[in-house]
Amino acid sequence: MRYLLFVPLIIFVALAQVATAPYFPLLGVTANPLLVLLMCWAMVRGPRETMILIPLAGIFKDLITSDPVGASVLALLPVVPLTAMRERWPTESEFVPTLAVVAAASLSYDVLYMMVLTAVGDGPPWLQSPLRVLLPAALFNALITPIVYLPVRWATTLSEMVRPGIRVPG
């Protein structure tokens, strides 16, 4: 039942991220919201449930895209091993993980973005894109994760008031 609002979301983000980003740079590079709400589903829900979500998230930003189909899902792939981080993580705030993790995301979703580019003969110019894009990518998702970040977790506090988790005793 959760991923019936979810995943029009997604195709929302996703279709929002293609048509608007490009006129909204900042520090020369667009944001990511895709990655950022996947990202912070995963921080939130955890990696079980983003698992199912990032091949539909992949696919359908690559169909609505001139992107090669399944370079997004290759690039979202990293996002639930780094959301391993959060039961690492020393402190009770979800929320500076997730500012940390989206920023390990961005630079492993635009690496592997960039390899899968240079595999089909449009890559980018490797020696330039450490400082002019890889950098400042992560930078502005990690600028904006606190707009995505605070609904979903309002959205899934909200969630379990109504509907608290059934508990097997032993």
Given for the second form:
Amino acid sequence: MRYLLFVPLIIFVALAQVATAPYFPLLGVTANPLLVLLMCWAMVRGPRETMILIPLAGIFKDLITSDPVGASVLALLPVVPLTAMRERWPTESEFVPTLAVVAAASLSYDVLYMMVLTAVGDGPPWLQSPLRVLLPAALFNALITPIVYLPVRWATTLSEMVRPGIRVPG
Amino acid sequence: MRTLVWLLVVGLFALLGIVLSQLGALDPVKNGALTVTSPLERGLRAAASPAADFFDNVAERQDLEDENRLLRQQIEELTAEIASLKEDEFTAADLATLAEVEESRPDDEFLTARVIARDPSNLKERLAIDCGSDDGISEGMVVMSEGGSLVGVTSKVLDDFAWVTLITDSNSNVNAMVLESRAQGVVSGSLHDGLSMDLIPQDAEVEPGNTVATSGLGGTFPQALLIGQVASVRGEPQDVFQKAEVEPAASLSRLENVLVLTSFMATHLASP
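Form predicted alone done, so how does the form predicted together with the partner chain look?
Entire complex below, previous chain first.
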């Protein structure tokens, strides 16, 4: 039932990203709100729902961009194993590890994405990419994390209060 | 264990999708998805446009932006006209060659297309237009701005849509020349560093403000198609080649309509 709400939300974020992100560049790069949302989602609510949402979001995004279908799915895969950092983080804070994993997920996303592009003969210049794309994109995505993280956290807390039977990790 | 299984299954699924995409098997699905989402994308973009303008230049007032946009368009049109006129001024031999080139291909025919999306990737410079193979577009067709300057080439064509790789894409290379000095080189895109013209002979005279246009070499682009103007020139006396930064004539980040040159077919020369 909850996926009736989650799936349209993820689809909308993917669509909004494709439609508007190129018009809001910072440090020469655009943000990846879809990645940030999925990462925050996995950190706050656990990876189970994200496992369903990642293939859907990735496929949808690839269908409406010039990417081969599956490229974004592949690039989003590290989101799930990266949530393991939450348990291993030395402090009780949830937000700080979220910032760190968003940056890490951004880096892994871009590297996997570049590998896919290179494999299909559309590869970007690897030597220029770390300084011009990978690091600025990781920073930009970390910067927008609070904007995404707080609503996810509040919505989760709210749903927990309404339905106390649901255990919310963290 | 569950995560590992998920990674394997979804990863294999993604790889299968990539292979099918490369084979073109998913093109109808992509075409359908774009048909459904392009109006929504247009709406979202229109809704975000004021905010984008705001971020673009916080200090500027709206009327100043409109005036600037109009002036840029006029400059682009005039520069394209100058490029065309300069080309006409060159030697009779050049003109004869040009005439031969013109005779060898039919009159230029254009198709007007609307830009419906930009690729959000940080690694690619592409935009989608609302014309595809059903409208007579094929891969490798030259795309120009309304002002007549080079925008890019069609790189992926679906039934009703096409993706255009911009000249600023890091994989884009265009044989070009500086009209004032006839110096030839290659205009290449890069990752967020604009356009640059490489392989300019060291003895060629290239100055900021010079006009850069396609040279026609290689047969991928027609001759004398405006690309932009030289912004700066780099090169030490010991260097083999000079390098120039080129400011594109077309406002590539804010294109709304483009012209697809349907009458020019790129020729790919085989190695001798």
